[in-house]
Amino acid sequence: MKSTMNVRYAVIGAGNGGMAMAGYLALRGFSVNLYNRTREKLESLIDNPVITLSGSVEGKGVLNMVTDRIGEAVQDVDIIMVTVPATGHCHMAKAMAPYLRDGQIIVLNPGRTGGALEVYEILRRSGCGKSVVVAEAQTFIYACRATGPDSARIFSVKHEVALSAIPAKFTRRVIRLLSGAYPQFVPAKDVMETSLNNFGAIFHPAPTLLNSGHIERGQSFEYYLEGITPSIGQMLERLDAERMRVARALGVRAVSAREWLEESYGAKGDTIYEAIQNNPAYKGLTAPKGLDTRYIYEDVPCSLVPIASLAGYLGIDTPAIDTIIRLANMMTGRNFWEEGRTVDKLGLKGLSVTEMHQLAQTGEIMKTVVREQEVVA
């Protein structure tokens, strides 16, 4: 069996998450190429490829291959870290497609809500007729901003995160091989149960939208302690319980905004507001400097829609959703609603709850087997 220590990685996008998780896995003396789709963005590393960590996570890790050709990033390596906004998981499906081979896995981190069926059904119809597992992980590892162009500072480390693959039943062989780096994965039921516990949904599109007066005057504030105040807090938890309304009703074991900041943070409270201000792990994390953010253009499409796609589809109403994905579209201009992930293109379209578990369980509706034998071992 592959040592947890021997695995080589492929980090995909060199953002805020893929500097920090590049420059972590490199630190911990793994094998580690780094992908952006952008030149211009990797120059300092291309010529020095070294990446130097901040924060809770201190060092330099040096890493083997920085390039934006996205076939020698994947060649040759076990996983393949996605990294990129969830609007960029469709691009980047169909570009690995040609080059995946047997065995590798993919890790969306994080597929927000329907990530990793979107990417599984890509790759298929992409004609990818590789045995790649798709994982995803319920929300990113770490709280971490880029600093520079060869720099990331890890604010802090999640306690445990959910991970979940398709085929479900590779989860517990990902996460294990994934343990030599990071041992706060634990296993999902299913990518239902990742996707529909996705917390970025609740907290990154309404205060952002809220607070936008605030942003777009550039006034510098501390993102969750002063952005989430209490009258907001009450907005996210109508979010949640809409969530977690829809997450029952396909069966899934829902957490609550509350339960997940105390199992990842130890941030207790009565309240969502109460539970953000006991958190220390947010202190420094400050807003985004403009409105064009992923918390708007990533976790509005991605996060929001599909939970109110799959809502329309159960017969459940979410007037708190609905209002957030509203708000965003009349604020940007955009129709959040076409671009969106909905049931139809997550391939959930004419199934049943069960046959949806189905899919996320063996990928057989999709009429694509991954062969065990041929998962790295």
Given for the second form:
There are 2 protein chains.
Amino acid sequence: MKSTMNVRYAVIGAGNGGMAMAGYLALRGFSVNLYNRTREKLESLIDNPVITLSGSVEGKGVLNMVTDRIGEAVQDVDIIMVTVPATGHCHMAKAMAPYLRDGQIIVLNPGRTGGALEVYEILRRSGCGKSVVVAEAQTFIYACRATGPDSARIFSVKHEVALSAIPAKFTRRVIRLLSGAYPQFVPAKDVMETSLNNFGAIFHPAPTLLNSGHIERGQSFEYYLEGITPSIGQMLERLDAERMRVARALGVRAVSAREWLEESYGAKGDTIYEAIQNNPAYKGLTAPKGLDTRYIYEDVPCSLVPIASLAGYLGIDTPAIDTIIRLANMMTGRNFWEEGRTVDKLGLKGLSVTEMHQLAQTGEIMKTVVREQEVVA
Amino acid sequence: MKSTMNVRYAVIGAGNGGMAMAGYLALRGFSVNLYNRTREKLESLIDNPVITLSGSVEGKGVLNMVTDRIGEAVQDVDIIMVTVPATGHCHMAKAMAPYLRDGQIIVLNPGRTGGALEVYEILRRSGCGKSVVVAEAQTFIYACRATGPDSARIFSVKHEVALSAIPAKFTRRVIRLLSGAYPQFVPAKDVMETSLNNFGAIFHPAPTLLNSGHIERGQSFEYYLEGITPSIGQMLERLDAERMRVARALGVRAVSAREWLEESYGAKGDTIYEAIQNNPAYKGLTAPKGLDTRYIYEDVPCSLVPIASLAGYLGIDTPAIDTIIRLANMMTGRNFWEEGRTVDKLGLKGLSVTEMHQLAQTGEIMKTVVREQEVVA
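Could I see the form predicted together with a further copy of the same chain next, after the form predicted alone?
Expanding to the full complex; the earlier chain stays at the top.
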């Protein structure tokens, strides 16, 4: 069995999360290949492959490789840590498919809703044919920012992050391998659980849209503590109740946003609004400085749309979620219903709830003999 | 023919608009009965019936009567100026129905969308049986505030306000009678025109909801100049396009919000956002200090809902308007679809577009002999 300290990593994406993660893994002595799609972002690190970390973790991490060639980046690594926005998962999966090897592990940090399913389905359809495990984290492990072309700041590290793999029977193996770097990962039952307990769906698009005047003007304010007022909180309760209804219909252990605030931060309250007000960890988390933010462009298509699509598939009404998606479409001029993750894109179309969990557990669709022969893991 | 200077007025509602209007009419020498539903608001004026005006108009107006009895207020007056929020039109119409006399004129300041139709329909259903003219102004003539129990401030007076009566053949008579006090009123073709060119539908609910964080926190900002950003402006364009589509389907000369900003203020721009930025008259108009505002509680049920209801009746889709109504419902916990003005409440159910205009023009529904006998004017 591979030592958890000899794991070789690729980190995909040199944004805020990728820079912090690559820097940390390298600082901890792991071999790290850092990939970014555009070479410009990497120029400085190509010259000198050292990331300087500040904040919760301080020090310098020396990278094994810095590259804009995906084949090079994933070659010979054990774990591929994907840190690009969830909207990029599809593209990255297609790009790396020809280069993957049996036994490699892809970890989406985080998957948002349906990330692992979407990537798994893309690999299947691409005819990749290798036994690859696709895992997703429920949230990103850090609050962090890239502070320059070769530096990042880690504001805080989460104590516990749920993770699940497809096939779910490999979840514990993935967590064990990651534990040398990140002992914080804990197993979820399957990717339906990590995907449906995606609180970005609740906390990101609605408060952003309902504060869009001030956000678009670039005015600074506390995103959670000031931006989520009692009426906005009431909207979040509705969104959360709909998410929970879909989760329960899918047989997923659904944690409410209020429970999650208490579990994760010890922040108590009778309502989401109260619990947020009682969460000192949110202090200093300011709002995005424009509407061109992941809180809309990532969390509408990759968090709300898949929940709404699953709801529609199961015959559950989600009027609040639908309203926020429509509003986002109208405010941006995009069509997130089309761009976003649907039951079809997640490879779940035609499956019963039991079959969805079978797919998540085994990586195989039991129902159709034809598809059974095609699956990779 | 009655002299325009001998017109006797009742002003219904002692809020911001009612106090300014009653004070002004009295100051100009007209006989004014001021009514308010709750007596508390009137205590000071009952002791001493004098309203002090400041701002664009300065001076003291002595009222003829101050009362919380509606029968007393409307008795012997020629024109009943209703200044209560549009959500109160229904109640006021029912309350005054038993006391109305032939030839009296009710003017809704403003009607929002369908105010005159709703009041006319209520009088018809109540069996009032008198020949009463019901008119609506397209907007309120002042920007003003009550500054105390016996004072009001008029910030500005509009140069031109469209008005129409049911029956529309009496519109010019109403405008002539009002002209002694308000030469600003100009005739609209009929109440369909004043109702569909209600710009409160565009400028009030959406920007309020999309700035709800800051509004609910009571933070001061320029409602139009800061609150309407490019993306919010894009939302307003969609709302306005839907309103125009409904108006055109109703055979109404629809003015776009952008045209209206240019006509009313000389504010030009390629978009609503630009025209607003180029409108110095909006300077100083700050946002409401809470979400418990007429911009939601009046303009959703009495501006957006009737437009959406007419659209549904005519088979026109209004996705943007529907989204704002749904959002308002979810943020407030109300059901504005039910509370608001529907085609049925406006007395338009079963009518063709031609018949709607006939009703507006003549006060009679030509179609059904039964109803023809019932109508009042």
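Source: prediction; values computed, not measured. The term rigid core refers to the most C-alpha atoms you can superpose between the two forms while keeping them within 1.5 Å. Positions refer to the first chain, counted from 1.
The Cα position of Ala267 differs by 2 Å or more between these two forms after fitting on the rigid core. Here Pro183 does not count as shifted, since its C-alpha moves by less than 2 Å between these two forms after the core is aligned. Positional change of Tyr142 between these two forms stays under 2 Å at the C-alpha, relative to the superposed core.
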